[in-house]
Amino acid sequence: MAAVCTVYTVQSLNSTPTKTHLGFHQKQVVFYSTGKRISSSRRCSNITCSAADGTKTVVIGLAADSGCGKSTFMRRLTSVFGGAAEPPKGGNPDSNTLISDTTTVICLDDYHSLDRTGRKQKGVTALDPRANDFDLMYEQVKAIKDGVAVEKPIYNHVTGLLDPPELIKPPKILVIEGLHPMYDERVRDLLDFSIYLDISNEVKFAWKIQRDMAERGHSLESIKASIEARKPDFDAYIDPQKQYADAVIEVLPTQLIPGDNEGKVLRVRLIMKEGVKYFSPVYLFDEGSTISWIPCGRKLTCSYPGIKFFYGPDAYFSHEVSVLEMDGQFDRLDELIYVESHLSNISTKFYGEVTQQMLKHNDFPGSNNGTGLFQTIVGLKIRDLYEQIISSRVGAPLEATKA
């Protein structure tokens, strides 16, 4: 089969596809980054191919505020996937991008256009649309899943600079996480699938706390503080994003303890949109129906306060969605094996793929409950998302041929 092959130049902001005697189609790209050419350290070229059945990268977003679990969540992601996800071979030992066989996940912090100084400067914080290059995000995504590499700027978490950037190569799947998958229409609209991780304010105070505290030593007032003076720009800008998500994540407080405030013991909720394509809602029992189900007894040990499930259908933002929510934690993972087998459309490959990726994983935050479990899930639905895409876009050739 005969190959489209793409060679990234970063050199002139023409896109002129013209022939070479490889006896391919030679296209050079740029990109530039607000103010200033985003490869002013270095030029670099790269030759990238693509199959000629039109093939593309499936691009996922996960959408969250810092701290509420977007980097474990990639890690349960690429493991069903299989292969570790680690930083690029050789490369900046503080890139934030993750590579795996399968996948590659980009920090979007990487687009900030202001560093932790010019942010000081300028009075904004990360999370305000200003501080970050929405253009060059847009072109870049693009041009990875259309099969072009391109050279990614980084933004060092350690030392807050602009560091030089890297060569981002296409991958089966890429994940864009971060505070804006969703901000920008245009990324919104590159992306096949997407997640929104909703943590209510009085986890992610009980979170905060237990970190900032326990880990760091800081008092109450400064953490109660840093949670004020980002709230307004995480209201304005990250929050309303997840009205476009396909799925969210909600983690609230329990509703098994009366009064608790502590954020030990959770209520999950898994909404998932109807209608979306290559996505069918997970439930439990019977679909469409509304069901609570506690499940405590002789097949599932549970220890106060118990377990609690819930299904049934919703309407979240005007779209009719699916809503699967737990509410507890589980005192053996080994027992998941029991919910797994009454939970339906969870696109497993075989029995018990669950609670063995649940097993694997045991040591990871939110294993015991919903916020694991649930993020278990989407990656299965996910993998099960991209298979379907590509099977598509094969068989699609091939129809118009037969026609």
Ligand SMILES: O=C(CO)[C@H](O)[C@H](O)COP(=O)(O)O
Contents of the next structure:
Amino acid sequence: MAAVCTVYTVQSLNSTPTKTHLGFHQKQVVFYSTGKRISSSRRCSNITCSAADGTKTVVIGLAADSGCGKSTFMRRLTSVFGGAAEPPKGGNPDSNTLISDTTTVICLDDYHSLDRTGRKQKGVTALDPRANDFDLMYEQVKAIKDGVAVEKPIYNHVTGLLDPPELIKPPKILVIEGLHPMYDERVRDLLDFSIYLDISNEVKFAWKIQRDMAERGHSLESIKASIEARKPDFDAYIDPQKQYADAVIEVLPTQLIPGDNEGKVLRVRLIMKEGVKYFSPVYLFDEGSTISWIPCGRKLTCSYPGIKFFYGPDAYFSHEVSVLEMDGQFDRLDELIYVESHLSNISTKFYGEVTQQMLKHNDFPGSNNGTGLFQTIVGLKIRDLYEQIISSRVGAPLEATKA
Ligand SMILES: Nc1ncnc2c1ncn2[C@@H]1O[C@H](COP(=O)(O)OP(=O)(O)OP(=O)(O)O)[C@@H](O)[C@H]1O
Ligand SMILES: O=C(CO)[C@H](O)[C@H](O)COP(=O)(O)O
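Having seen the form predicted alone, please provide the structure of the form predicted in complex with this ligand.
Everything in the complex follows now, all chains and molecules, and the chain you saw is the first one.
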């Protein structure tokens, strides 16, 4: 997108920056301090780019515990916008950032203020706010939202160390994903939309076993111990954020098989806050009514234990919400079109887009159940929200470059 940029060329750290206006189609980042590039992230707020149509970066927050499907959700979201998401080219190979044409996804682990050794020495987990730099998180998310490139730190999950920072330029959509996108009120207020992936303990345990035991060779005891060790801080600092989310995807064991705790068949609830600007909740058949639907008739193949949908109004942390629920799993993904045709407000651009997205990524975890379905729908709702925000700004006075 064409951009109007102002580059502040700082000759020395104490001198007054000199301002250069660049024309449309030009974006440039220049950081000088007596001829040397300034590397500190805190000194990098010296370029302002606002899009030619006055738009700024739309910021989305995605909160969840580790191993709860954030990466999978991000892959579905980026796919909705088209184009593949990749780590910054030529950068740190252990970068946690993913960049596509439209979106930049940053991982909030990069704001850990204590590295692995530091946390061990202080006896705090990564979930503890004391192990995270919320001031810097706020400053940098705000800067990006205002069109300012930042040098964001990198937490290296391979070494457990804080690596030198990487440059993040303002994208059309910035997704901040991780443990604490809604923890700090200042950061929370920057979010245009927020999502919480609420994975019940039983399901989290089943997924951890599948990944960490089957794929990473961890023992059952060590998985149990790691979940137990994180639980107090998870309950204190991560879980409470769901009250602030505009959409919550809650993943529970099925109710279709009595006493099932295996975590293979899932009951998934999409909880959508009412009254959120640019977001109209999805509904089944009849908006605002309460509906229970077992679609296993002639048009949907259902083997045991079948599929059950529910839709209705509810209250969530004293907010008015709409809930869409799916229990069970699809046998044939192409038949999802039958379910899709009964859903409204799904923000598709053409008939069958949800089904097409699900088929395109049928190898992603959760593609045969409500996790994949609702993640895809939330992705479409975010695209819609983004487009509404952009069109609401068209016609607004072109934002002048900032002095
Ligand atoms: N919808 C799902 N259905 C079944 N399993 C899932 C689902 N989503 C995630 N998983 C399991 O959880 C694992 C972690 O998923 P993913 O990498 O998306 O999570 P994450 O939150 O990004 O993890 P981390 O924070 O550890 O990087 C997957 O490898 C898979 O085993
Ligand atoms: O909760 C987490 C978020 O992903 C990680 O445990 C945290 O970032 C620490 O990472 P590591 O275990 O690699 O030191």
